[in-house]
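One chain comes next, on its own, written out as C-alpha cells in the form predicted on its own.
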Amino acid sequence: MAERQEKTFKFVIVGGGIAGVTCVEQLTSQIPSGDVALITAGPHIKAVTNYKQVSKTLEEFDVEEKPSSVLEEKFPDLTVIHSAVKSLHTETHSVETADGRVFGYEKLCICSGGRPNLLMKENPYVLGIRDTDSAQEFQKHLCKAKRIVVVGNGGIALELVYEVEGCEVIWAVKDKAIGNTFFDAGAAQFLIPSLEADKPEVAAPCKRTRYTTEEPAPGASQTFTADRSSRGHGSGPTEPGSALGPDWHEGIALRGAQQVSRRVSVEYQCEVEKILTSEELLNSPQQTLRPESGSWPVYIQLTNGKTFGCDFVVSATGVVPNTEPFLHGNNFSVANDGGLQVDDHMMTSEPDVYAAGDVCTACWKHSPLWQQMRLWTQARQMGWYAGRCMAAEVLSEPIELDFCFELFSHITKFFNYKVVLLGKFNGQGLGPDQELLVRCTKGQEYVKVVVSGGRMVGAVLIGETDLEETFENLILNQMDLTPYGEELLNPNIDIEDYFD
C-alpha cells in the first residue's frame, strides 16, 4: 500500500450507529485523553437519549439522530472522519476510507451494523426499511399507494403493518403466526384484534391459563379491516445509514391514498416466489396469472400460489451483518449467520480488532438464559462492553463478562402495547420438558411464563403488567416454583408479596 498514512490513532471505531457511538462514549470516559477516531459514512450519528435502567437487566431508551458535531463538542479529543470504509489491512493496522485516505490504529472496533436482507436488489418497486433515509423514501411512495405488500415477520414488519393507514396491506409471513421472532401464537392471537380495531377496546378479564389457537387452514388468508362501514373478513385478494430507532414511525405520516383507515390481510406460511412487472406477468406462460382488474406497477407471486398486484413491496426480512469492506485480504473467523465471530471480550480473530452490535456474532459460551438477537438494546450493551474491554486492555486491567449477558431482556412496543421479553421467552433450545403458563385478559394484557425443571427460564409480558422486576428476579435466582404451580399467575394473588 503506497499511500501515506494520514495519522495513527490509539482507537479507531467504524460506524456511527448505536454500537459505535456507545463504544466511543465508553472509551472516552475510561481514557479521557484517549486519541479516538470515529469513521462514519453519514453526517448523522445515532445517540441514546432518555436512558432509564428499569431493573437489574432491563433498560429503556430512545434513539435519536444527531449531527456528529454533537459528539465532537462533548469529547474534544474525538476526531470524526466522514467517509465510508473501503478496506481494512489488519497486518499494517490501517484502514483506507472511500475518499482515499489511510488511517492507522492501535485498536480497532468494527460497529458497521447490518444491512437490509433485501428480497431483490435494484428493483425500484422493492423497498427495504432499515434507516432514516429509507423510511422517508417509503413515506414518499406510500402517500400515492392504494395497496402494498409487506414481506417479513420481525419488528419492523409488525410496526409497519400497525402504523400504515389509508392503504390496503397484504402481509406475507413465512410462519404460522405473526411476530414469530418475538412471541408465540398465543401472543399473536392477543395482538391480532388491534389490527381490526380503530382504538384499543377494554374487555373483561379471561382467567384461563391454558390456551389453544385456531390456525387458518393452509392456503387461507385472514383479513382484518378497521373500516367503520364494512367489516369484511373474507380472504381478499441505498447506501447504508444506521438502523432506525425503536420509535422510527413517530413523526412520519404513514398514510396511503385510500379512505379506509386500516385493512390488513395476512397470508401465512408463504414466501416470495417471484416479483414481476405487469409486462412480465402478461407474457408469463402460466395462464393462471391473469392480472386483476386494473393494472398494478408490480406483481408478487407467493409460494401459496396467490399473486397480488400492488404499488410496491416492502422487504422487512431482517438484516445481514455488514462485513463487506473488512473481509478481503484478512483472516476473520465468520459465523454461520455471516457475523464476525467475537469472544467474551468482544475480540475478533484478528489481533487488536474488536467488533460490536449487528455486525458481530457472540461466540462465547452463552449463559443458559441469554441469546443474541440483533436488537437496539444489544447494540448498546455490546458497544458499551467493547469500549470497556478496549480500555481494560490498554490499561492492563482485568475485566469480567458484563452482567447484561447473564439474562436476555428487551423492552419494546408493538401495536401500542408495552412488550417485555425475558430469558428464553420463546422456549429457545429448551426441548420438550418445558411448561407454559399463560394468563390473558383480552385487550389488556398477555402474560406467558416458560418453566423448565420447576424453574422460570423465560417470560413474555404484553401490556402494563408490572411483573417484569419480579419475574426477572425469579429467573435470575432460579428458585424452585413447583410448590406454586398454576397459582403463579392467579390474577387474584399479588405475586410480588410472595417473593419480596
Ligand SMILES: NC(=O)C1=CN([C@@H]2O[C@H](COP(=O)(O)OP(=O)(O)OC[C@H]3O[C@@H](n4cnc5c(N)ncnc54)[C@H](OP(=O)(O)O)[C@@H]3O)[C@@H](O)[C@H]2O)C=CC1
Contents of the next structure:
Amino acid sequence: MAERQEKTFKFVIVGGGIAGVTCVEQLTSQIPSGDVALITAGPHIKAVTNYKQVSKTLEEFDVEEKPSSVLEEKFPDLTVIHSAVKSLHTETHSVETADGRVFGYEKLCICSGGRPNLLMKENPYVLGIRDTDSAQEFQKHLCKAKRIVVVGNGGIALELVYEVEGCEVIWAVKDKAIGNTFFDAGAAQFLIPSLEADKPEVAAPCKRTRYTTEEPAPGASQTFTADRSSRGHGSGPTEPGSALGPDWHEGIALRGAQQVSRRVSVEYQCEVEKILTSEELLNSPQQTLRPESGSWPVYIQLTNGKTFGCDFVVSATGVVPNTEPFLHGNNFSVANDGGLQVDDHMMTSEPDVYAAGDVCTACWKHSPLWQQMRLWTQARQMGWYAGRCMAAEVLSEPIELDFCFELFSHITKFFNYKVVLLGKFNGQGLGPDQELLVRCTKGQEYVKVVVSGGRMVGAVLIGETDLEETFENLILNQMDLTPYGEELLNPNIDIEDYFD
Ligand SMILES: Cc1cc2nc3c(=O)[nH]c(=O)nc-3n(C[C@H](O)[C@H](O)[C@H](O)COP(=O)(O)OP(=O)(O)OC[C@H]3O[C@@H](n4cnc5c(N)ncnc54)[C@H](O)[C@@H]3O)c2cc1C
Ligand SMILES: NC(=O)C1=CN([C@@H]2O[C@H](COP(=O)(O)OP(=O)(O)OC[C@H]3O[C@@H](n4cnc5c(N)ncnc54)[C@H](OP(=O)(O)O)[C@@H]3O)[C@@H](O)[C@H]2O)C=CC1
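Form predicted on its own done; form predicted together with the ligand now:
So here's everything in the complex, that chain up top.
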C-alpha cells in the first residue's frame, strides 16, 4: 500500500455535498495553506449561498449545484479528486479511490451522505429520489404515468403529493395522519384541505436556486428495465450524487400524462405487503389480490387488504447513511440507525477520523431541546463545526460544542405554507409530561406550542405567523410561562411586545 501512495494531505474530506463542502470551506478559511483534499464521487459539488441567520438558531440559505472547479478557483490550495473512495485504512491513515489511487491523510472527515432506504430495492418499478439523476429518472417516468403510488410519510412524500400534477396519486402512510416526521395529527388536519383544493395559480416566487435537469442522453432508455444501472441513483451508474434539497422540484416539471390537475387519495395505517407485475397478479391464487379495474404495469398490495394498479411506486421511506466502503476492515462504532457515531467534536471512534452530515449519528449527550434530523441545515452546521474541530485540534486550541446544537430549528415549506419547527416540536421524548397549546385559523395558520413544567420546549408554526423569533427566545431562556397560561396564544395580544 505505502509504495502506491500518491500524496499525504494534512486534511482529507470525503464527499462534495453540503457537509463536505462546508467543512472544506471552514478548514481553508481557518488554515489558509492547510493542504486540503476533497475526494468526491460526483462531478458536481453543493455550495451554500446567500446564507442568512434569521434568528439565533434559525437559518436560511440557497443551495447551488456547481462544478467543483468553482471551489478550486476560490481556494487555490485545495485539491479536488474526482473518484469514489473504495476503501479506508485507518491504521495506515490512507484511502484508496475507485480509480486505483491511494492518498494519505493526517485528519479525515467522512461526509458521504445517505442513500434512499428503498422498499424492495431490486424491483425496477420502485423509484427513490435522492440526487439530480434520480429526480430526472422520476420525471422521465412520471410524464408517461397516469397513476403512481407514493409510500412513506416524511419530507419527500409531503412534497411529492402536493407538487405532482396530471397524475392520480395514491399515498400510502403507516400512520393515522399525514407527515408524521414533521407534524402531529392537528397540523395534518390543517394541511389536508390543501391537497383537496387546486394549487394557487401563481406560486410564491422561489427565492432559492432551482435545479436544472438536462435532457436524457440520446438513446437513453425510457422504459423500465430490471437493470438498476440504467437508472442509477447517482452521478455514475453506481456512484451516489449529493442529496437534493430545498425547492428541488421547482426546476422540474412534475406532470403526469393525464389532464387532471391533482388527485390524491390517502391510504392510512398501512404498509406494503407485495408489489407484483400484471403477470404475477394474474397467476396469483389469492382472490384478494384482484385489482379494482384496468390493466397496469405493476400492482401494489397494501396491508389494509387493498390492491392498486399503477405505473410505478415511489419509495419515500427515509435514508440510510452511506457508510459502505468505510466500515470494512475498520473499527467504527455504528449507531442503531446505521450512522457513524460521532462525539461532541464530530470524531468517530477511529483516531483522526471525523464525520459530518447524513452519514453520521450525533452520539454526544444532546441538549434537551435538540435532536438530530437528516436535514440540509444540520449537514451545514455539522460540516462547519467538524472543520472547526479539525482545525482546533491541529492548532491545539480548545473548542466547545457549537451553540447551533442547543436548539433544534428548521424552516421549510410544505403545501405552500411556511413551516417553522423549534425544539421538541412533537413533544419528542417528553412522555406525558407535556401540555399542548394550539391556535388554528383554517387556511391561514396553525400554531402549536409544547409546554413542559411550565416552560416552552417546542413549537410548530405553519403559515406567516411571525412568531418564530419570540418563541425561539422563550424556548432558549426557559422562562416560567405558567402565569400566562393560554393567553400565550391569544391572537389579540401582541406577544412580541408582551415579552419585550
Ligand atoms: C428530495 C430531497 C429533498 C430534500 N429537501 C430538504 C429540505 O427541503 N430541507 C432540508 O433541510 N433538507 C432536505 N433534504 C435533506 C438534505 O438534502 C440532506 O440532509 C443533506 O443534503 C445531506 O448533506 P450531506 O452533505 O450529508 O450528504 P449528500 O448531500 O448526500 O452528499 C454526499 C456526498 O458524498 C459523495 N460520496 C458518497 N459516497 C462517496 C464515496 N464513497 N467516495 C467519495 N464521495 C462519496 C456524494 O457524491 C456526495 O457528493 C432533502 C433531501 C432529498 C433527497
Ligand atoms: N422540507 C424538508 O425539510 C424536507 C426534508 N427531507 C429530508 O430528506 C430525507 C429523505 O426524505 P424521506 O425519504 O421523506 O425521509 P423521512 O425520514 O422524512 O420520512 C420517511 C418516512 O417513511 C416512513 N417509512 C420508513 N420505512 C417505511 C416502510 N417500510 N413502509 C412505509 N413507510 C416507511 C417513515 O415512517 P417512520 O418515521 O414511522 O419510520 C417516514 O414516515 C430526510 O432526511 C428528510 O428529512 C426531504 C424532503 C423535504
